[in-house]
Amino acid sequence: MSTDELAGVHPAWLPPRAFRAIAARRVAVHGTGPLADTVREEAVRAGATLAEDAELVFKLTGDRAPLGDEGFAISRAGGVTLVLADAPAGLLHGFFHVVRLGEAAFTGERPVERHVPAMRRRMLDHWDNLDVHPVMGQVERGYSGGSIFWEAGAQRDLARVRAYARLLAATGINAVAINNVNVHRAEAHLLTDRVGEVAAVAAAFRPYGIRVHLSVSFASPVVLGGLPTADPLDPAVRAWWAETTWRVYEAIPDFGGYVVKADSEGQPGPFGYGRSHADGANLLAEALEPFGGVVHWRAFVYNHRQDWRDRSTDRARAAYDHFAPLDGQFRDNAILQVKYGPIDFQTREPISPVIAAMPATNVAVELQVTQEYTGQQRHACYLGPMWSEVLRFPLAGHVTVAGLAEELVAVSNVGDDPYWTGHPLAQANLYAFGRLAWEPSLDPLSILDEWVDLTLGPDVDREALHGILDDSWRTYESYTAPLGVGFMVRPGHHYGPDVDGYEYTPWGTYHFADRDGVGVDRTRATGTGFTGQYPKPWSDVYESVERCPDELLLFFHHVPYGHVLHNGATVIQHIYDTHFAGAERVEEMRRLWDRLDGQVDPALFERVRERLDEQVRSAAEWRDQINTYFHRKSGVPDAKGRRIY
């Protein structure tokens, strides 16, 4: 089955109309190799004719320097649009840029524009299991159905994976890890006797310049190799990883490498042998180095057996405390994968100080496209503005997060749902991640315009869509998470409000609300000292209750309900006001979507309408539970006299 014949699967941002500007044009592709062949195939698929007297020319320079392996330059003069690249991957990215430009690529004159990716690796991590896990399902934190790679423990037909590869390449993604970072027993075998399945997936991604990576268990030498130990300094363990990795590359010569979650939330790791995370990461980096592979070692390491009565232990501190002392000890092909915030993909967090604390270590910043804490693809929540804020944040002097990161990685939001992402509007998040990973300075609202043009067409009610999505992240924040407080969600599945759901658990995610106030004291003066992990000026800004930004106040400070914010409202009144306003705003989002009735495919319209109905219901539930909780805690009435239960 070809990728054009996937019955019932939405084409996302690559529908046939997206290629209209290329259709019937004469195209020449001067280059050899599989990726150059893909450009030819894409041009023919679009309806172009391959001809030497071309209107659109793709040409390799042979330079291999100014534009790198993936960059390209585009220009137009004398009626010819020219895409130059130093390597075939650049031609492919240039082709999809022409698709984004549409008719503008063939209009007038265009001076030379250079497009070179800011990040060398732009990667998606799938948290897919081979079969349905009794607790985690088939896709852990997946909100779009089952895996596109496996079903009932067996590999699926890969036609859909090939279509997915096209979608990812069109946004600039060049790497994918295909299985869950929590590696269960069945998935562990993908490294050895089931590596042929990984090779088949890699073959589907290869024509689009995407390399496959694999999540592996640190305990693999014991689980798979029958060794008595997984000690990273044991010669037999090192030999096992070297031999196993050699066999992986025999099957997949362009294999990307390993992803590892170790000593975190019950996963095995080097701590069990008295070794450091650098010891563990370097073991795998050593095995991968002869083949050009890398290991992504996740920094999500913390005590998940915390005593909720102990206010000195702070989950936010953990990654820095574990990893900052190891800076400079990791091999060159070891990449420390750091969540953008110090807790866990919350709606609002400060930037993780680890990102600035590891100048001698390759660091990848990790985002979460799947909306675990931002509505689980049942709520419209466009995350481009959040990620843009993260990437532009000047964490170290004038150096932004994007300037400190070697790579950008995100947890995928794709499943076997007909719309790929469950909520059709959540496709915009997947698209935006790829575009921002390529160029972090892009305007997220302009990226949204690209997605709308390609996916829904240029004639759709753009004003309504911007009204729904532009501020949807802040709207979600307003009816869920006040002033930097997180984790007021139902334990386990993390959907819907439960203010005290995690408050007395071992997970270290507390808000400490009492009758007098709310928030976590993370100051050096009286709290956990977390503010001291930041470079100046942020260590001083966050330390000061007067200077701390309102949106992070309760992340860093425990304050009375009557504390006055910079906007003049008290903390308690802000909670009431934002939760009422957020719920009202969601009702307006639903009204705006109704304007698109008849402008988009009826099935797509109904899917979004159903999701917005649920968002309206859920926002009202959040409003009522949060406001009632804090009203009963504080005893302070709403100044506007609205109904609080």
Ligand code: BDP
The other form holds:
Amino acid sequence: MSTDELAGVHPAWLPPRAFRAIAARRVAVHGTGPLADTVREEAVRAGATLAEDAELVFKLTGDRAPLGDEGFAISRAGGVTLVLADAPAGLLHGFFHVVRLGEAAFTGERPVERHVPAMRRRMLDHWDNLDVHPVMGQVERGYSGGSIFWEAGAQRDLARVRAYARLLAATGINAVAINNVNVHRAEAHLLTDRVGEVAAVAAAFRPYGIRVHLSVSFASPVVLGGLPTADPLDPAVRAWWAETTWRVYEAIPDFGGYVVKADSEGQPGPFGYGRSHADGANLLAEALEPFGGVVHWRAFVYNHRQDWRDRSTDRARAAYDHFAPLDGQFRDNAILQVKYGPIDFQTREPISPVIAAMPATNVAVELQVTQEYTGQQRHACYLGPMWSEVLRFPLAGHVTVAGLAEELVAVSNVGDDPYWTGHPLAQANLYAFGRLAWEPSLDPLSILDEWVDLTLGPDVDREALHGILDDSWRTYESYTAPLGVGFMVRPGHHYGPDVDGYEYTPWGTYHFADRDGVGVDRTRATGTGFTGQYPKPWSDVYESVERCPDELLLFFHHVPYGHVLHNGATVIQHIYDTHFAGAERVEEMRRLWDRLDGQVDPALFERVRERLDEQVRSAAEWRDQINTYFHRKSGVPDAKGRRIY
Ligand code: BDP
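Moving on from the form predicted on its own, kindly provide the form predicted together with beta-D-glucopyranuronic acid as a structure.
Expanding to the full complex; the earlier chain stays at the top.
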């Protein structure tokens, strides 16, 4: 059975139809090794005939700039479309580029066009557990069913994983970490006695040029090795990691490396031994180095037991305070993995200043494709525009986030759901992540077109789909927490509104609303001083209540409700207006989807309709709770006289 015919599984952006332009053509593949074989298999599966390549070889010679491990060049002349690469992975990426182009790849003449990935590693992190966790379910922050890797503690049939590998390769992804960064006891064993399961998963990803990584517990030497300590400077601990890592590579010669969440939200780490995070990361980097592996060390380190009564502590400061002083101390194969914002994957955050603070350190920027804080795949929320804004942001002079980052990583939104992502439209987020990681300057709306073409076909009502998705992220923002203040979600599961849900808790995510005003003072002058972590001009822009952009005002400043925004509205009126407008816009999205009735698979149509119904309900709930809350706090009536409870 070929992987695009997996029973009951939606083929996402690789339905047989997507290969129509390649069917019935003669394809010559010049290259050796498993990835070149994959290209041959793909061509045959598409319906092409494999031709002898001798007649084409003369075209392959000649001088040209190197394309690296994964790049390719595409051109067309004399009725022949040519994809050239220096390595077989480039051929595979080139093949999927041809699939995206469709007929256009085989029409007219095409000058040589080079495609080289901007990020050397483009990675997805799965937060999967082997079994169902009593609070989090099987996939932590997963909204697409169970894990595609494990079921009830045991490894699953991996046909689904092979299909996943193929989908990911077609977007440009080349690395996947397969288990939760919160490493529970059962998952810890994947490093040692259960490494065979990791090897099997790696074998499923390998034909598509994707390497497998593993989240490991910093306490592994104690938990698995029976040592009395996990102190990174202890020789026995170093020897344990060296030996264990050697065994991993014996099982998986192209193993990618480790991902570590340390000293964060209850995970063990080097602080427990009075050591720094550079000591911790270097311990693992040293063990991986002989094999070409890397450690992704997460910068998401903060105190989740802070005193909410103490206004001087600020969670936003934590990553920079911990890591900026360590710049230059990390080994070459250690990568600091930094969430794009200083807090935690909110709908709107400023860019994390850590990304500009580590010039002598490899930095990976981490995004969240799984929609923990953006509607949990019950709300349609296309995140391409947000990520594009993040990647294009000129954080250090003219240098953008994409320019500062060596790598892009994201938490995956995939599970064993028939549509892969629960909400079928959430597939577009997964697709867009891969495409933007390859080329951050791509237009997110063109990426959406690609996804629509491949997945739903060229004949669907594209205008309706754009009407639903193009500004769905901004719409989501408009009916949830206002002006960058964040959270206001129900504690624990994080779905739906609860304005004060986290306000008097130790998690460090506050809005400080009172009868006079709202927002967090993070200025140097009177607040937590977080603005001082930014390079200029941002440190000054964010410090100044006049210059701070509206959408981040309450992230940086505590202002009275009557404060007038750049857009001319007062803060309180802006809250009312955006919440009414946002909920209304969702009703329009819901109506637009009806235009797709009869144009897409009926089950898919129903699934999206049902989710949009929930989005309409939930957006109204957000509107009412936020508006009522601020109405009661401030006592300021709506200038437009609308009903607020
Ligand atoms: C938070 C999630 C939590 C994750 C954590 C992380 O709520 O489940 O473990 O991020 O990134 O957003 O480690």
